[in-house]
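For reference, the chain that follows is the form predicted alone, supplied as structure tokens.
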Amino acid sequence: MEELDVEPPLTLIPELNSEQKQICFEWGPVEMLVCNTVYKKPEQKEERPGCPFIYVVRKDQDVYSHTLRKLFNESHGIFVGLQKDEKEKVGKSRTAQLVRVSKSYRSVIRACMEDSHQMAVSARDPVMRAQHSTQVSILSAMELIWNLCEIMFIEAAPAGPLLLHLLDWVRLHVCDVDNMVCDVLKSESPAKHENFWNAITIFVLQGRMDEARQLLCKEASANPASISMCKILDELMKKMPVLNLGNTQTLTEIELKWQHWHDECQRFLQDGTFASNPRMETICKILLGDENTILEKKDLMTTWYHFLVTRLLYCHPTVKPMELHLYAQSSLDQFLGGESSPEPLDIILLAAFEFDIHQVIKECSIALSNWWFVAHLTDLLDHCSLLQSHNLYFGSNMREYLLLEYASGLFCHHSLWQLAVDYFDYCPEYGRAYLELHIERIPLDTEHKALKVLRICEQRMMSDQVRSICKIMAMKAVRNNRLGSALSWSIRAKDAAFATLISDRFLKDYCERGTFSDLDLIDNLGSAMLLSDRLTFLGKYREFHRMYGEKQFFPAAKLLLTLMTARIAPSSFWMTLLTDALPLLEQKEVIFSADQTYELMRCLEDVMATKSKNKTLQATGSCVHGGTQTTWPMGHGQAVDGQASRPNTVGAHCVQFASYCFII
């Protein structure tokens, strides 16, 4: 696409005064913040106030308009069943689908629409409604400008039935004729309304000939002398040459029969058989395709465009496709007559007439202000194959390149970026970097938030992003001191490193209260355990507590010798585990073999001359650096689920342990 050729819109920020105070701002993902700073201009000598707040300044305001949000929500089921629909579909079944995929688009624009429309009359405040009326024009324009795309771009109509899709465009677009009609039909004397023959003109003027012989009955039931002109002008409207879809005929025959009908309106009109009814005469006048007859109706048209389709239908039905934008141009011109210059959606609509989809879409981004038409629309044409050959400069095409700036903007509504993962995931070369850069910036808020984010991730393999989530929602649960869900992300993490650092907490936490907690999680550990040789301490000495209380004595006390050997609990823990041996020692029954006491005692020497060794570092005064002195903890005094007391020294725990092996 070229560069943009007008400057982009200002933002003017209230308080705010770059002429006073320099201005401070930060960029974030879609958004920027602003804020004035305590420093003044260089050749400023007093002090001036500066403006106490920070502004947020977002790229897509759209995003938090209750009826937007709908059109999204919407939008998102009809894009995602598109991408997912079988392309082996060709020809006429093709494009049937894709004409359905257009429809559905526009009955969610219509439908936000009417939406738009009820919260503009029942509201109370005069901004809030001039805000609704505004979105409903800006939604009019939307399914206007879509509608026109179809027929040309979509449909691709040919000579003949284009006619008949302008004319459907023109009378779903342009309908106040009905309301004029029911205010009409609604008066004691139809006939005699003030608008009654107004109404009969724009009929005319959307080539609606069976509504406008309808009214037309109703001035030859009130006005005798008018019976016979009546009757004549009904004849020609009854008559006039009509080509359906369905319609074999070739384009030849359809214009002799346009010419013979044309001629038989010529030769009334040049009789005078109308001359004593100008609304009549007139009304024939536009049968035959008088230009400046029907441009003098424009105040009944209200727009170029219908003026433009009812030139066609009276002066060039059988109008070929690529004639349209030279009819298109030179209506506007006549529409307008120099009196006013062409808006945004004229331009728009201008190059749709001239088949040219990429002005379309450059126009449509300019207009609009955000980016879900042009991205919507844009993949549309691409299923259409109307854009293959059009690649943007920097690698994207422009599919994508739309899609990744629509997707991006919804990632900053705490709920709508949910739609935005699945528009990332059919970009098929930007789309992962994208998802990856902006899940990351999703604030984690609560642990069901998480878990949605984390399960996005593991579908689509984004292994760094799942160890991320794990981390941030593990150090929260951390600070809060809920050990078990932090534990439980850092196993879901895989992290090594943090799953040691918890489960020291739950010893630590033993050791202080003597119990466990979260003990569903640390006996339903499995292989998870595995992680790390912290965690397996853990959940191995969490199984012999289990053990004890089920007085399986003898597999209990080989896994407590086993832990001990093993030399994976921490150098705080050692006295602890000789300490629950006790119980076992004291047992009527003789638990350890002579080959396990000889091991405890093992264990007990290297206890000690742990103790001796941190006991000659202390009274020497050195410190050791990069190394973990041995503390012992306190309240290792008591006993394995509740059982005999123990001493509340080091000294005592040797002493007693000593004496129970020595007996055995």
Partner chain sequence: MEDVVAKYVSQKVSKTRWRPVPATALQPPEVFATGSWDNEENNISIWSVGDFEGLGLSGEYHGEPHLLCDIQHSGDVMDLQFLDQERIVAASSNGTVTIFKHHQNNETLSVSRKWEKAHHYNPSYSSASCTGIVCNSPEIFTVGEDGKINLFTAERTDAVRTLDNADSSTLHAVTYLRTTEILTVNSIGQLKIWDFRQQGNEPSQIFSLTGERVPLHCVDRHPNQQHIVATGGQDGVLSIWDVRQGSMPASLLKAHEAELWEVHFHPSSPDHLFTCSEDGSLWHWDASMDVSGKKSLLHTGGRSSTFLSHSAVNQSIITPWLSNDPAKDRIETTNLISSPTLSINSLDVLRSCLVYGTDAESIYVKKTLFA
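Please give the corresponding structure for the form predicted together with the partner chain, as opposed to the form predicted alone shown earlier.
Next comes a single chain, given without company.
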């Protein structure tokens, strides 16, 4: 057992008072049932009623969020697309592809964030508004972490481009400046606005030189005295060597240019060019990478990682990925200045700067209230072949473990369970087992839903589950007196035993009513008839009636005989069949040949033999076969009307039957 990383959080269930009554619980797949037992605590003297409710405690609460459903659904498509993508691509195109996937995930997070933001704005209820706002901040933190992971692990940019990506990252996530600039530009004289210099400084801190220079122009035009100073600063900003992604410059070239530019800035600062304007001097100091000056602008940067990136931009523009963590740690320390301790988000980002993927995932799992983030991020990193060495001491690898957790959460949701199926599919070790266990627990309210579940099982050759679903549906149909439906379900499941059971119900109904129900089904059984002997008999017996009704006596007679001689008919039904033979024997035409008649006789003897074996002698006369009174073939009523009375005892049958035989 490993040590606990953090104390597990306490979940308070207000109604359940463990002081008074003992609590019992039962684990579900991702949920837990908790309730009071009848037992009181030993120290408790008087009897007090416990809480009458059973509570369901869920661990993945976010699954039930309305806005996050969009996130789950949209990312599901991206996830499936990623798994299906061929892995042949190597090198750059593969990286580009994975970065594209990563960006799609991020855009989904952003879309969801916007939605939550809209909800927060439009919500009237303050509780709801707070909830949505929290959602927005969580999503924005998720996107921030993801973006950094994308830069560090997926893109894995070398020195040079790395800084450009980090700058973009900061620009994207620290966006207060844009609002500030808007305010400044909207004012009548921007250069006089209180935030004018703040705006320029932020642009500089973020390395957005063009925008900073544009603002600086306003100062130059508003304040003619400072024109020359502005020009010099503007020139410095313009000259700042920038690395372009498309450029083929070597790092040494850049470093050389950088040094040159640095010296120039230094010169201007030392000869007091900006001495008369402390704001411009500050900017010049920032350009020179003066860490203290940069740190003074802490409030403008708002976060330590902004400080880190600014520091890198002006002090170490060609920082190598492996050196990042040094600067990251010291930036964090300097920025916080011992005043406050780092928050979970800071620790996660720090871990990312340290290239410690596992720490990132672990911290995220602890800090976030959902599995969505870690499951998808881990999966993506796994596709970058970054996680292969790591196996857990339980379960499969980390990717699969997290995907299973996430998908299990989805599966317990009344509607999102469909998404989970695909996640299980891509968990090679335990996915199948999880799916089998979960899918049987889906409530099948309608046939439509059952068909969907069935399709999932059939596609994955889960024959046990297919059988079980069909059986459930067949049982439901039987309970609702829908024999036809029940039979179709058992045919679909190829469930011979159940088909036999239902066929017996059909035959029993026939015996009781004298007519077949559900003819549209029985007449069209086709090859499905072969599923069970009883079903074959049902289908064939009905065929006999149909032929008889159509006056095709010869084939009807032959079929009837075959049903007995081939032992398809259940023995309990033979007497009914023999009775059905009577009207055929009565026809003016000779229908049964001599041989066939002998066979009929033999069948009758067989029946009689079994009867006498089973019954006492005295019972022979009164042994009435349950069905004989009403089992005349359909449409035969008129034909036998001429008979004085219908034979209804076995004894009478024998006599009558024998007499027909003799006539022949």
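The structure presented is a predicted model; accordingly, all values stated were derived computationally and were not measured. Residue numbers count along the first chain shown, from 1.
- Hinge residue for the rigid-part rotation between the two forms, picked from A581, N370, L205, I469: I469.
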